[in-house]
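As structure tokens, one chain now follows by itself in the form predicted on its own.
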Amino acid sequence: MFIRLENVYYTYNLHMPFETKALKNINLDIKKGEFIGLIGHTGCGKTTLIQHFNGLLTPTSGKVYVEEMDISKKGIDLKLIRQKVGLVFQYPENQIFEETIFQEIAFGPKKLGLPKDEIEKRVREALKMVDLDYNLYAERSPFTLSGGEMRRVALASILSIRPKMLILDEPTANLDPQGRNKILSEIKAIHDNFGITVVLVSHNMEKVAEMVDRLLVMNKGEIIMDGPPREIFAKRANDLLKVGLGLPQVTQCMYELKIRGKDLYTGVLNVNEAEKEILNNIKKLNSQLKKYERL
């Protein structure tokens, strides 16, 4: 296992007027090449749960364990742990402050010691993973760039460290639909040809739910569910709904239809798939139609 909580309950501001717990009872196993989608409401706890993936939040009580090491255990070599463990906060690119994208990039490898020849290999790997040519960008101020080139090259200044799991935390928010479709892109790129274990926090499921393996359902600092998108929009949708959270559009429609009398499969992640059932499903009807006449 790669991360795993056991009983973890996280509260703010401890013991004080405006106490608040943000975390409650939260047991996770996280296995290495998985790839997550964490979503609900803002402020229901998915900020505060993945900071305690590599330490920067430590429990109130429970236990973390990161390649199983207890991470708040006295003595454990964090740096050790956050080179593994990469996170990349909402708006990184507020976080931006070198004056070229090479340098942005080379901070973390300059940090871990690297020979200059190995600095400059992880800032080609690393833009090239974010589809951004060295030639083009590694001497350019990277506050010349677009939103969306900003965010992919905050991302890659991650990835120069070479985690074995990476945390983004609304990685499309306020981007515009092209910025929003080639970030999570390469972010499904990245996972797919390196293998990375990666969570990717939304309160949207309309795009991240077709590209994950495994959904996490966060509400009121708890997981109330874990499996599967399609497992979880074909059993749960109206458990989903309860809580306030909208399924995507194609999921809301099939939902619609099987409401209204319709024996579709509410599952689906896209528009074919849907087509698919439709015509399937009207198919069936046409057949017992046909026996209909027969009799």
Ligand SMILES: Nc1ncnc2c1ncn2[C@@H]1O[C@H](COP(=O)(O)OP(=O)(O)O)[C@@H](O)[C@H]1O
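Since the structure is predicted, the reported quantities are computational estimates derived from the model, not experimental observations. Under this definition, the rigid core comprises the largest set of C-alpha atoms superposing within 1.5 Å between the forms. Numbering follows the first chain given and starts at 1. Compared with the form predicted in complex with the named molecule:
- The two forms, fitted on the rigid core, differ between the two forms by 2 Å or more at the CA of Lys283.
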Given for the second form:
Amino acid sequence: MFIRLENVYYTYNLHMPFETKALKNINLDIKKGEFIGLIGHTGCGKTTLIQHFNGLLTPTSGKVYVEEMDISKKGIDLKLIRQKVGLVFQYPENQIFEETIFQEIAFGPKKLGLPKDEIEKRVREALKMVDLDYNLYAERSPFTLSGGEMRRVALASILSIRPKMLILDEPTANLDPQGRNKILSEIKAIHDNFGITVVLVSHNMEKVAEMVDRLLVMNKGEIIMDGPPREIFAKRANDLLKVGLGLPQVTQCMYELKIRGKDLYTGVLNVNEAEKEILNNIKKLNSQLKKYERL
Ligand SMILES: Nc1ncnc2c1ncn2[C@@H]1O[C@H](COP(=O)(O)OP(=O)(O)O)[C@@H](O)[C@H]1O
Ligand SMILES: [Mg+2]
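Moving from the form predicted on its own, what structure would you give for the form predicted in complex with the named molecule?
Whole complex next, starting from this chain.
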């Protein structure tokens, strides 16, 4: 197991009149190589939860293990934990401060005390992973970039540390559709090509569901669903709508057909899967249609 949370509770401003119970009894195992989507409304505790994965927050009660190490134990090297578990904050461009993109991405490797040629190698590798050309970008100021490019540089500055796990807190917030698709496809490629464990945080089910192997759905500080997106859409579509979390458009469409009495499987993630499901059931649907016409 890469990360394990046991009975984790977290309360902000504990014992103060305005305390907030942000996490309630979280039990979670994350295996190496998984690609996880963490979904939930704003304020449900997503950011609080992921900050437990690398020791930025320590549970009010309960335990967090990274590679079997209890990370709240005294003497634990949190720097090492944060190298393993790289966290890209929401709006990471706000934390860009170096004069050139090279310097920005070299910051982490430099702090690790790596030699100069290794630092350059890491910068080249990280820029490649976010599909930015070294020769065109290395000496540019990060502040001359578009919003999407800036975010990719921020991602590269975490990748240059070569984390085993990458957590991205709402990486597409405030990007236009083009910038959003670009960064999502890079994240997918980083997972698929380098075997890095990924947790992708989002409040938007569309897109994320199609990319990930496993969805964690949070509501009011709790994980209320955990499983492959198809399974969740097949079995829990109604519960998702009840808590006000949308389904992807195409899943929503299948779900509405189902509640109109069409016997269809709602665990579909894209138009191809919906088409297949409808074609496979065309005979059955046709006879339903004929009955309807006779009425
Ligand atoms: N630094 C903080 N101090 C006090 N309360 C906080 C703090 N950060 C978050 N909260 C509260 O904790 C709850 C969970 O917040 P958060 O983890 O940021 O949710 P999400 O990332 O899902 O939007 C919310 O009620 C939020 O207001
Ligand atoms: Mg958040």
